[in-house]
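Taking the form predicted on its own, here's one chain by itself in structure tokens.
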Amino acid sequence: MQSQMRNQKRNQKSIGVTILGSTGSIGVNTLDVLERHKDRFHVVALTANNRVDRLFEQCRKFQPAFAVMLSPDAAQQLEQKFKQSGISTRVLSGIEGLEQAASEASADYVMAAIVGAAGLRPALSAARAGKRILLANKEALVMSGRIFLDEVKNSGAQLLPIDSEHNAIFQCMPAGFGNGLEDVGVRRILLTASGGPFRKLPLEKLRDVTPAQACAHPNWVMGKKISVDSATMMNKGLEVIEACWLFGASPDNIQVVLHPQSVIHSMVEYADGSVLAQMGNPDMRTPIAHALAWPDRFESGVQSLNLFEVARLDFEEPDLQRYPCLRLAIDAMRAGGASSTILNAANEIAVQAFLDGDIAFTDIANIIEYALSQVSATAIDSLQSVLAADALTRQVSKEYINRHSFSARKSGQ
């Protein structure tokens, strides 16, 4: 029967496509992609948060049926663009706005690709309208986890990793995984990391490097917020977190492993011994084109890989005292209740402050630290708790930032 249901949707005349966050660095590969297929599928909606003339201009090429500004004040200059431009395009604003995007009839799959929190409710509105969810926003499962895979299997939706790493080890994963891992022989899951720009860089000098610096990942084109992230491995922690409830894996079940080429994208290893990795050129198009696809494969812009410039694979284990937010998210797992999502919500804060120059580099893992100290990890058994834990932990980190002198900077901007 579901083979039969998955043939129906290849054979269909055009999938529809919402792509929530199309702005970013994964929307503007998922659309080079879609166009790549225009046979296959066609663009529904495209959403971004206040910038008016990208998503203009995608609107313009794509002609979709509907485009939302999350800021109301930018969605208002959209909508005077497309009237001065003949554009039909309706206009929508705000998180409901996100969500109705979403949750559209006329969307098949939805990328949901909106970072941090805001992505949270567009796509919990995808999963409970039973949509193909190609999953790049990890902030989802880490605030939400269990609630989000209930509205999934309730819905009857499909769940397709989109972080690199995540779609690696589905990849690499048996048929059944979600059984349980012993079930089908998998013992661990070995999640690959570049290491970020500051993985030779001794210790005393990590306070003071800036924002620039901190944002110049050397293998990945990403925004601010996640780069920032990767310079510290929270990136890595977070996926670490949305790994276990992908896989139903444990923090035991995974192992982090420095991988300063960024080729081997992860690995999965059986219970006799053999490792299966997914390889492939650090390009955000080969994980977008399977999700799209699959249980198909087509190409995807990316160039084949050449072993022979590659020509060496390091390996190396983490070091938590250069990266103590992986630890700390590690922690958050292990104990469970709002632990992610006051994690998150922390870090979140703390790398805005960041990038914002109010803080070190370094205060970002101290501010977390403290927040997690702080707010009580009660249970998440509602979107309302999870809603609750973020804003109260958002409360209580801010005012720590205001409250103690981290603009003492060592450094200049």
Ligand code: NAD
Contents of the next structure:
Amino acid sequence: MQSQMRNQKRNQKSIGVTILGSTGSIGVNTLDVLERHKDRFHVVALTANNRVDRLFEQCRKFQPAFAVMLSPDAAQQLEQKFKQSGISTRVLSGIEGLEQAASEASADYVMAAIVGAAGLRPALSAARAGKRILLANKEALVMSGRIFLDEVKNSGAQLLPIDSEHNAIFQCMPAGFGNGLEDVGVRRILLTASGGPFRKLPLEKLRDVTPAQACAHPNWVMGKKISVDSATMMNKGLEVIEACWLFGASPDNIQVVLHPQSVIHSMVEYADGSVLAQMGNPDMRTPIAHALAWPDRFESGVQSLNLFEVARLDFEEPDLQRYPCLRLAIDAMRAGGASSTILNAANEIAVQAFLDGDIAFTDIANIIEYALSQVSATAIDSLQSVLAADALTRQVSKEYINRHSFSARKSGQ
Ligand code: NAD
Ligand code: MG
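Could you output the structure for the form predicted together with the named molecule, given that the previous block was the form predicted on its own?
The next block holds the full complex; its first chain is the one shown before.
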């Protein structure tokens, strides 16, 4: 009966979807899933930083009402290309354009898949407008925490996690979660992590790893920033913070478990000792399809899990000496206030400096630790205070990098 009603509702109206960051790894996977369900969805807006050609091709195929490029120059180029090809998509630019795409009345769902702090304002705009937010952009939640959740609550928006671990936890959690795990009979969350490409590398060799090595993740194909975060395990640190906010947990209720096969995407342990796990091939189309279809289920294009090929599942405790960024993130969540905002901003600066060849891999944690010691973790009570802590941390971290002659791999040291 209920599913009949849902089907009737579905037939009435095609669901409008905005994808913030459509040219990235999550954005492309989202379009792949949407294409399998054209009868159910249409694309309202697609956005990108500066990749004109890629966004143009996507717009030609999906014909959104809006396309947004952060850079006004890139927006102008895109507009020109649309004119030449007779495409009627309207082009917007800048952060205001992103906010408009996120809050546009015809968009029912917003995939938040911009990488880093740049995604915060558009994601908040979607929250304020009461959308179903499919949250991939974990940095937005990490840096703004309670402020983000309050916007979601006040507008009646829905927040569905796309991060594979959080989507797994969401699938394993009982109804009514959000105000402490004990309340809903949950003992702890087991957050799985692959350990990245350097899980077995001798510690003394970590200093000399290159960006290309750091970006070669063993199980997932992702954007560069999250790939480096996976190698340092800052990604898991950000995910501990993300899980605390999403599920009303504290870091003490979350055990990070190294699981190199990335087949179990995370687990929930109940008070009676039951442990529920969500499993599947490591393919982001599963969590994306889950959040698009929720509370229904539909095809994602992901192959069935072949357990005979997987054959075994391994688990290890993470070594915090190898992964200092994980420790820094857990400590930041415990410290509260602006600590997570500072951690996130310093990490973004340090990861970019590593990708640019300006610092060594092992300097990433040192820079974050320095920023946390320098910027005061005052209370975060407004978007302005979040943006102020973010901006100050970026400045402090950049100055620190410029002042110190880090190992400067470019000069061959
Ligand atoms: P990506 O680098 O592949 O794509 C990022 C997207 O954001 C691109 O479309 C880019 O044009 C846009 N963008 C970048 N900077 C921007 C800016 N300043 N303003 C506006 N747009 C900008 O990244 P990704 O791997 O798709 O990751 C996106 C987000 O999803 C990240 O927060 C990441 O942590 C999260 N996530 C990704 C994966 C994955 O498998 N890739 C898994 C879990 C979570
Ligand atoms: Mg993840």
